[in-house]
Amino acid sequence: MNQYFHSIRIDPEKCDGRMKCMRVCPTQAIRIRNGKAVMIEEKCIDCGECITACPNGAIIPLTDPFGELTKFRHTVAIPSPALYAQFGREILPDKILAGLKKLGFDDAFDLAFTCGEVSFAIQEYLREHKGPKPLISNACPTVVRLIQVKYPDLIDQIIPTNTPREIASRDIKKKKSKQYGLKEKEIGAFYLTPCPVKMISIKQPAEKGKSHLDGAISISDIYGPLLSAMESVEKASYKKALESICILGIGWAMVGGICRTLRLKNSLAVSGLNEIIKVFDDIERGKLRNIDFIEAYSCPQGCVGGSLTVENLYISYNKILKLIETLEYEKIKACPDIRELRKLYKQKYFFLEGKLEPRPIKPLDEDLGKAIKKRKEKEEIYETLPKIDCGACGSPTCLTFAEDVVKGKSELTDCIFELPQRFKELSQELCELLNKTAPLNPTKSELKKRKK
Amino acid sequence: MSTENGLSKRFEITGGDFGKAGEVSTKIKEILQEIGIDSTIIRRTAIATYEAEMNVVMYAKKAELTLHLTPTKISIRVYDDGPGIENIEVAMQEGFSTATDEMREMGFGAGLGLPNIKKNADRFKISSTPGKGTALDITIYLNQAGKK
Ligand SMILES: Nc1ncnc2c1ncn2[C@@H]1O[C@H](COP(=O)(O)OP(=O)(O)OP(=O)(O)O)[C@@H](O)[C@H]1O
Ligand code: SF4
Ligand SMILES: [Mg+2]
């Protein structure tokens, strides 16, 4: 049954069945059974909404503990650019990377630089692409999974470039193993993640390949230690620190950052699953064909709003935005060498190693005729329900409850509104039964007699 | 045709209601996904339904859309009580449109809707009585996945 790896786990000890997670889940993947939340594996796209919604902390992101580092001879931290947005305006990437080394990593790599390289590759690909448009960014694994599950026909519109974190760790391992005479597997590459979903893209990549990363450490776990580690880092000049930031890459931390720094004219930037669904519906209907590129992030405002970040998402969004504006104003472009990139681009260096496949939800029945019949039954059951989505049955909506009944996962009597109806039916049956043995409607005098 | 071994569902579409425009085609898409219909066929159905739905929203007052699904085909019927179409042959031409400037501002009115329905359907019938309304009959077969 464990066909899908998920980046979250529900702790039944802590869960008291308050349904908050069930209500926020955008793919209706959570049910309450015997007073505890349970997950329907095939429906979950790992967006992390439930983690934020749970008041008890019962939904646990499965990131790696810091201790994993000791398994390797050489370790490298590869922080998501969202980490750069977690600290005050004066704290720039150079200081954060230095702080990570103080924490115990042998090296810390500026992923924004690779992001910038991939931005270039996206630009090249958009230029030569002749197929259906718009192309969709694959930066957010939740969005990729949403497409695999609910929009399988849009799979070919996901941009086929590899993710910066994978490209970076592949490269780092190659270079470091040469430099230190180590085997690649002796080098541990750790992604510092703003969300749990990156964990599955490491353990079970969407395109069925193997990840080059060895683990993911939550930004929220590393935040405190990093803050103190940075205290002892000497301050470089602000101007000098600025000059090492790749403007093309830093924008990957927030929604719209790629489009803005690439100056794409016909592009859209969307964040939040419900908004994304609206946009994807439109693409599917053949609208938006004049748009070239869509940047879509499951979290509000992009990765700065990830469920494992610490800073208020609007503040961190602003920090990145201001940084981009400053770099633009100062005309600082610490960016990769374009000629070198063109060469790598031609060698397919920036492209995914595997192929993305759809992952549609299992139909109501493998047999088409039976599936149609079950769908009809679902409709008929739904019509008898109160349609108020109270959740008492353990399903998020009356419609999903009807489906659960058809699938044999719930009983019609789990609906509390079915109870009075059941009572009525039962009492009617009882009456009929009594009527067979006792006389109909006793008269008043008879009743008086009985009382005595 | 019997509805015994099939699923029938009726939807209402209200003319002028741009806020809800597209909801019916999304619901139909979800039904087809639950049943496990091939994704190319779902997409074709969704496009045809969406275009029919939008034409009601733009030009008619009210319409009833019926989805009928059997193991061999998807049938969609749309009856509206709008102004009808004077010359169907002309309306079917790519690029013909009577959309207002406001509709064009919203990205409609390319005159591609009806031709698009025809392209995505295996069988398509349209009839109309000016002053009374328009009827569309769309059929998509299930046993030839990806042929179109
Ligand atoms: N249900 C309808 N009732 C009345 N007139 C209609 C109806 N459907 C289409 N028409 C007429 O036929 C014309 C062509 O329709 P078609 O859907 O091909 O293009 P459009 O709606 O104008 O533009 P697009 O569909 O590309 O947004 C419309 O402009 C309208 O005059
Ligand atoms: S938007 Fe970023 S932080 Fe949020 S789920 Fe997607 S990748 Fe993770
Ligand atoms: Mg139209």
The other form holds:
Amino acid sequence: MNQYFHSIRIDPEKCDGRMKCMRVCPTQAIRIRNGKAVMIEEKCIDCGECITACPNGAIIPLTDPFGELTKFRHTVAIPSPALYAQFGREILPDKILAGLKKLGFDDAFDLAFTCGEVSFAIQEYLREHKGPKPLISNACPTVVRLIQVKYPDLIDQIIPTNTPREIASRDIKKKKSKQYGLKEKEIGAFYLTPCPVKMISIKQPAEKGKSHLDGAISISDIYGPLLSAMESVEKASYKKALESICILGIGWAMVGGICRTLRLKNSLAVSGLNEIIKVFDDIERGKLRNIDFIEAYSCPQGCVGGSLTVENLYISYNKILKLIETLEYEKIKACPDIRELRKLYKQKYFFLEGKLEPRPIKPLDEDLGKAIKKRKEKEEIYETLPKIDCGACGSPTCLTFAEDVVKGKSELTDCIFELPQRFKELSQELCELLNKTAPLNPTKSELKKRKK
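For the form predicted on its own instead of the form predicted in complex with the partner chain, what are the coordinates?
Partners and other molecules omitted; one chain follows.
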């Protein structure tokens, strides 16, 4: 069985087993055992829903500390376009990029430009694709992992283009290596992330390839230092940078941004895991065959709603819209060369190096005969349960509880509705035991012996 790296950690000292994390988990990867939350690793897709649900802060996102930069001779910041939405309207991307350099990075790259390039690649792939539809974007790693775990039949409908952050870091390392005479491993490319799952896509890419990024730094961690750094940035140092901001890629920070960029008529944009699951269920039922493309983000409103952002997600969403308007007003339309992009597309420049595969879930038993027997036992146990999915047993549903019992992870008496019957059985056993050891109507002489 594969070992999975995860971007979250449960702190047992802070956890008091309130079950909120268990209830919001879309893949039923959390259980409450002995009053503490525990994770089923092969089911977790690192969506971060549990992070925001936990009232005690017991679920901790894992990202790289800012000090990781010292390991490299040259460092480059590659911020998610969502970073541009974390500050006031008067702070534009050019100042933010200049602030990152002031903060300690040797360079800062506008990822929106690469997002614009990948938008073109997606458009070309949609145009030439002859297979089943709808095709699904791979911009959100959580969505990709959700499909791998819960909807493996939809894997071939995920668009196989590489993500902008990976393409950008790959090209930056090659360019900087030639420019400064450094080895690529001496150049550190760090993604400034709005959510913890981007760390997973770096440490353990879904397609089993190797990431070109060297780490992910939380936007919430870098926000304060960056805000201070921008105060000392002079306008002359960044006024020309605005001209290179690609208007096509800014929209990738919010749900619907890719669809707007491509101006797709038969497309669907959806955010939030509950809504995504509804859409994917409909795809499996064959209800959405008239849709060409689905843009899906696990975070509400897209990356601007990530659990590692700072600003209110609705304000951030509006900021991205206003930023696009500002760039249009300033007549800044830095766009990729279409002819050059067509050449790169034919050379497979934009595509993933590996292939996406389903993520296997542990069977009930490695032995097929035993697994069939346990499956039948699971169904029999489930039929005896109340089927109200209260979660009091520490499992999210009655069906998962039945499975946990079969696997030996839970006892049937953990279900509170089984307790009265169990108490009755124990009472009967106790009466039988007493009847065997002593008569129900002892004589006076027997009572005297017991007293002695």
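For clarity, a rigid core is taken as the largest C-alpha set superposing within 1.5 Å between two forms. Positions refer to the first chain, counted from 1. Since the model is a prediction, treat every value here as computed from it, not as a measurement.
Here K102 does not count as shifted, since its C-alpha moves by less than 2 Å between these two forms after the core is aligned. Comparing the forms between these two forms on their rigid core, the Cα displacement of K174 stays under 2 Å. Here K409 does not count as shifted, since its C-alpha moves by less than 2 Å between these two forms after the core is aligned. A C-alpha shift of 2.5 Å is found for I381 between these two forms, based on superposition of the rigid core.
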